[in-house]
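Single chain ahead, written as structure tokens, the form predicted alone.
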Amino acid sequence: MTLRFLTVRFIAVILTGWCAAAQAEITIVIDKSGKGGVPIAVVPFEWRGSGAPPHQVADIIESNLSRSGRFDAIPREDFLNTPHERSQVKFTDWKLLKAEGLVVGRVVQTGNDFQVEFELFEVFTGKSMVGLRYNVRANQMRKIAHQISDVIYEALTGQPGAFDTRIAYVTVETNSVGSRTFYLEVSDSDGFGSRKILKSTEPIMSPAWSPDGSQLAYVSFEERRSKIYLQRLSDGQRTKLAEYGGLNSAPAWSPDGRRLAMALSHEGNPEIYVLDVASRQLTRLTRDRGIDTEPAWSPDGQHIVFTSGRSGRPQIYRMASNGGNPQRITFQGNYNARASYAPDGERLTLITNQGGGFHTAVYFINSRSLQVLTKTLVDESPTFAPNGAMILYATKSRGRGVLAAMSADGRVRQILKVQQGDVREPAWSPLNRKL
């Protein structure tokens, strides 16, 4: 049975209140280190308009699922013919170059409108997973490349894609003077279409999403002092969170949105708290002479680990995110600090030191095991993609701050690398609603 085709009206999401989409230019270097993916084809769409079309469909695509570590993808130089759609695919051909899917489709211009279509084919069955239609600008062709990976990564999956949601990082500009201007950016998960929302001759550090992604909070050191600031991304409004003496960090949302754990030192020695963000009521939590920071929530809201340095060296800790008695979980080298949740609330990444620098790892709760995914020297603030299949972290690249996205196996890397700045403090968005 032919599947049909099912249409998509699609609608840009609107964020008046940013600023101008930056003109950084970013290279995309990706590493694998051997295969072991799904191998997968994604034929070149064909197009039909004048001149060249707004983006190449296929190559992103092709890049999303690349860098997702779970496929690999068939060198296109390889291909014995380049179908369009379902009558014009040999299967045997497929076969013999040992592809598990197939993704072919189109590009139509209409006007000022293009219509994308693709479909995903079994090759072994020869039967079409999924095919949708899409009707789309041209300012809205990238963000429908990614959508669509996402419906080709749950379609041989069975997991959700992460490909159309958006990244928040640092980045820092140094002029001939030395003098450094801080910007709060946001960006698609690859790090295209970045648009900068806050503009600082003072550090910004720890930006941190709403659980439904309209909202950033984040620490601004404006006047001097450090501060958390909420800021809606529809307009660019901002609210003032948490201005107490001392030190105001580390902000991290609870899953139902209401509440937002953070470190602060108004009494004293630096603590985690919890603020709820209506009533501004503070709760705190932990009390030590040790410094206690960087807190985050399981996806139940049950509990929230943290850093502390409480043993003498910065180790991890959870609690009930009510409080209660810390246990520390992690006893595998002299520091591991920055701990955040995956989905499944079964694994932590975290930054780990165990003689040879500072490393991206995933922490496993069940069997308390620490599995390092980086050689490189110096990592730091690692988050996973909301589907927990990969890694967003920072690094050093050639003495320069950049990011870096990998599979949660660490054997699929993606480096992000921005023409001027450094780049540090990423943080991935929760899964957008498809439309």
The other form holds:
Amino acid sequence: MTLRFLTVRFIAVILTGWCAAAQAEITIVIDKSGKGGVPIAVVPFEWRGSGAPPHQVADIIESNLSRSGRFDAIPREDFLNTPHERSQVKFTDWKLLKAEGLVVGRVVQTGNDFQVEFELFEVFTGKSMVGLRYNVRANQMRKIAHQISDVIYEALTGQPGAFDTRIAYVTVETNSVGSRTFYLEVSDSDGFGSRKILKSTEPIMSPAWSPDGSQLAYVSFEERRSKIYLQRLSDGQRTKLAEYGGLNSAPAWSPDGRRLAMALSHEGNPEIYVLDVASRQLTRLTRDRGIDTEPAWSPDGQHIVFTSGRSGRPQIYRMASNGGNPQRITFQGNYNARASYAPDGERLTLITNQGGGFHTAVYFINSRSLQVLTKTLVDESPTFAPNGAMILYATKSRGRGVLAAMSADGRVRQILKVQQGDVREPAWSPLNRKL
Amino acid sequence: MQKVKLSILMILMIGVTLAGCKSKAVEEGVAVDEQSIGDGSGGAGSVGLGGDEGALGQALPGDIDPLSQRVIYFEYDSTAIDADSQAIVEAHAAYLNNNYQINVVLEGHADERGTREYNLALGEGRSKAVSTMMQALGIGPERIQTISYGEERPSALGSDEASWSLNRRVEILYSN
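The structure above corresponds to the form predicted alone; please give the structure of the form predicted in complex with the partner chain next.
Below is the whole assembly, all chains and molecules, this chain first.
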């Protein structure tokens, strides 16, 4: 098989109007690891340049693949040699290590730019599965490492990767006299490269990505009560979307990006409404005496699931997205809330209490079965990766709010924490458009 | 960028101003309250339950005044106001009935358990339960503002029942 290197000219995504780069990076701690993934060897990339390379591309790739739960990285100390291109690879060595996939590559400095190339081999056959070359600037290298991770993930699993995506979350800093500052932040999917995009002395909640990834809707208390805002990521421009009397909460984008479902209480107790973004026309969908909140659209836009207290305790209900009679769909446990769909439309991730605390769970809609994935007690805000392979959620570790990234089967888990303060309310972006 | 900074500054300033107003108003409110209770005027008559407590516990006079308590606590996932708390609400309603120039803000809160958006709704349910009771006691709805902060502004930071029970609350705040 002849190898063809494809040259991809990388175009910078310019994010102006953002607040300064974050002072506090997120640190990652492996909380739970498990064998059972595809064994893969990621060889440290060769570096041809002056000084140290801007980023260790192979480290980022290996960390991503491991985090997904689909791969087990073979320890580097076991490697018999460190090839950087096809001519240097002895497949028998990698067969000995039981590697099924092998990734090699190099980073070459060319003036101010860098050429990053990699190749993925199937060890058993010795065939090249994919090889690509990119020309990038130093500040694009992390993004390219995520893109390479996506290419490898898709080549080996047949499903799209979701490493080259972003997450939004809220951080809270408490100063020495106890007053708190809230930030809305956006980072790479692994928590690196964070940017603060909003600062407030009042709470910020419920960030939600528009389906094209260009905007966030969220709830801010900056005017002393909950109102829903839209913020464009490119230039930071903000629009106030909902400031009805009472609660303005839980914004959720329709898959076509034209409407947002939300929970409002200006006509009594919290009910589910749909607001058309362009016309600002508001349609009420629910009508009952219990709390209705936390709407989420099915990927095909046909249904909305939401949390309702109409039966006495919070449970998940589903209705047509244009209204109609809601059907209760969760019956196991005395508290099921904040459901959101996987991209396959067949699974929901939600928070459940079966009597022992508030855990992250996956509900299989067709089989009506609930799989509890965690043992932590105060989990919140679970969100599927846009490829459905991982779940990000908020929990507490030693009294501090942290994020946890978990394979969708709960087998592999990492904790993401900020250096000081709490982090909460994660939301995973849609898949990035391919370059 | 400039705009963002400016609005942040404004938020900060508004926050500081409001915080200042709030605590001042509350302090003044409580100070005046004690006098109005002492007057034994009509509305304050419903503070009879305070006498009950005194008989039971023989507490110091300052401690039995329900008007000195401006926080109503709730059970888990509940918006029900228990008998002790009803006495507190009645005392505040009486005070408001005697002080027409003063309005009230009812700030609902929840503990950290469960989801944030549901807790925001729960906090609203609690503030509205107090509002409904105050309205039944003769306070015009135009004088009552309800706000929910859900679990976003805990008063105790622990993850235990002692902290949770302090966080499931409605704070009664006076404004002019």
